[in-house]
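Listed next as structure tokens is one chain, alone, in the form predicted alone.
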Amino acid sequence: MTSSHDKPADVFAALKHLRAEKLAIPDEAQFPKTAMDRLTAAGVLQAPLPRAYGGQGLGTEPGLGLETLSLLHGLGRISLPLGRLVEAHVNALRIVARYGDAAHMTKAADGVLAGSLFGLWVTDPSGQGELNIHAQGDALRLTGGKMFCSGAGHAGWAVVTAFDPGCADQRLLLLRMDGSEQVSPLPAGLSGMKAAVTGQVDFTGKHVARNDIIGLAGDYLKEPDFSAGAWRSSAVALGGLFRLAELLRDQLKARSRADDPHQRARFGQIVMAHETGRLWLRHAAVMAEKLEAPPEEIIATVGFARLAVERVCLDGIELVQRSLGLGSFLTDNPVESLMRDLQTYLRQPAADEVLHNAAGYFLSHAFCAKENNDADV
């Protein structure tokens, strides 16, 4: 077991300080190393570790949903790409804590305390090229790779899914990035979230040990964790909407337009939209991190929260564009890059399916059951 000699940093005070500094991402097409170094020094990468391993348990221990929400929302207010990188870091460590053994957790904690960022890479390339495990005596060799890998070339460790010929379901691997991987850009670059440096990684020829395998086959897709984790990306996105509202406020004041009744109406709509998303996420975060409700209710609630945040963010973008006009599309306006980042980040998969399934659950169960219970209102 690994522990930190010092008390974990107050990450919330550190984030507030970094926001006040207006921590900059100087080139949106490059990995934000300086900013990430500042977050690491502030204890942000350490915070998701379980407390027994030197962290604060944010995202890895039950009952800390609101604290984890504050962390991820606060990161989104600073930078959506930074928030995306740390969100994946939290998700990876959660998987190790939930499905790994003490040796896996110790290995991960040592990596984090040494300053490493963790990635979570689970998307297989279309067609052939998916990641496969091949046995070579007591050792294992990998072929294939992953795409849409945020932090590719900069993450020191990664949790990845891989196909094992002996199993019907994918396995989870905890891999140290040691330079034996081939990192390359996506065939076509993304229009937003460029600073997250999302690329593709070819692991062909990489040798791994059997104890690099985490848990059992199929653990990654195990519910409710698989679907319930969607609230964490929504928390970062909602932080981006908050930052967008801040920029709108500042630019309206600078243009002496803050007293215009139409501008006030639009700004008020954004404030209400953000609060709607925040209330949904508070409910979803508490439910998802406690894991006490029926799994189907957790999944449905998080699904609705995710879709609610998507809707309020898209509405907020439209309101900002109406308020600032063509100026919101100028490339030297921070609003322009933030809107691109937010629109890209919101493109999570299977939104229609999520709505269909969540509505089906509440149609059949919880909503009608609670309809006549005033205590639940």
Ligand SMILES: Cc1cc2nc3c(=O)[nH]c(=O)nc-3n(C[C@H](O)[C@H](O)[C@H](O)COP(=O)(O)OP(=O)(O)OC[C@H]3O[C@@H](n4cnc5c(N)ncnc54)[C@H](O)[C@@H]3O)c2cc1C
The other form holds:
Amino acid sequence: MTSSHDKPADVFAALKHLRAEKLAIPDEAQFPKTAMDRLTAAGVLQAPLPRAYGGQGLGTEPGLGLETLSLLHGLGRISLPLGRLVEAHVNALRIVARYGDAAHMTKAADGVLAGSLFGLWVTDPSGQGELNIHAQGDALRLTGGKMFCSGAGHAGWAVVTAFDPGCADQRLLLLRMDGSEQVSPLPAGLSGMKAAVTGQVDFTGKHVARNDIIGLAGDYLKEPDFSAGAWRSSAVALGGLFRLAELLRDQLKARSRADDPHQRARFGQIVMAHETGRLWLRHAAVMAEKLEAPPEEIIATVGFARLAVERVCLDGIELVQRSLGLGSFLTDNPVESLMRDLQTYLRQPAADEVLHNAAGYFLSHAFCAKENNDADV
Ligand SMILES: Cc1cc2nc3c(=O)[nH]c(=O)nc-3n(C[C@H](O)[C@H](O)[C@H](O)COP(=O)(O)OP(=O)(O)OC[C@H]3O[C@@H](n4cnc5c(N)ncnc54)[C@H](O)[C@@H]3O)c2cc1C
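Mind pulling up the form predicted in complex with the ligand next to the form predicted alone we just looked at?
The complete assembly is shown below, putting the previous chain first.
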């Protein structure tokens, strides 16, 4: 384990190395423990900690959008479930850094330095069973649970949202998993992203302290942070598209089909699709991580970037299926599970609303930052 006093690990060199040695996820239905251990040893889980706490500030300090994009895209190239687990870890630590106090951040940093993965569990079960906080004198007790919890049963810590009747609003809690939680699979499993082990967690009966509450009521939904974070899952997803393009290239060559004009045209389209997504994400990552532009512009830009990445990934999947044919559906072809993972991961909340709101913003504001400056496009 790297201590907080060591020189920061070169996580990008480590990722390159892991890719070169084809770090594999041997069983798509299991938590990728060995791969996660390798990432931990490479300093990947530590990198999102703020620099003052032994990390590199990736995702938690302003101005590091492009570095964070490289990290998440690089992870997506290795494995989408692995990337999703680290993305959630980054998101959770960002919330602690942004809304927590020094004691929260110290607790979180100690957890990371001890090798823990963090989860961010904010989705309530539909109908009854949402997570609630009950006051019992000075102590607090939880009832209910969370759905779609990536890393359930494997994350050592989680940031969760819970309803607090005391203020009639959602609070953020920083919780250490101590075995008092009931972890179970989703009633019906997802067809892709199985290795992210997205399950459900029932916290009923768990006791928490008042200082496990982070920040103020309603902080989780505070804009622009709430919407601006969406670019990070897109970054991982786009890494998956990159891998898909690599596999397409390799398989076309292996089948001596790379010189066919139709195959070339499709390969060209997938390369252009990836580049489109990359340019959108660079723009969104810089803007979202600096948080300097007007909040509505950040939200609209990240929204468009997210939808642009969704579009290019869906186009990429179609191009690969046309190019490799039925072979891309054979379960021993890595393309098959990658496409399933990517299709699943792309299902992020409220896509229509994001497009509606982003288009609404740009109907009344310059829709290109350079619209009023011909000299700088
Ligand atoms: C791989 C994976 C891992 C995940 N891990 C976690 C995790 O660790 N923690 C966590 O909290 N969550 C997690 N989630 C869940 C995630 O946060 C969202 O809940 C989920 O992605 C929502 O996707 P959806 O397509 O069902 O969204 P929805 O918002 O339900 O969208 C489905 C469709 O309905 C439309 N729609 C949305 N709202 C309305 C409305 N009011 N009226 C009409 N139409 C509407 C949308 O535009 C879209 O067309 C995970 C999801 C995935 C895919």
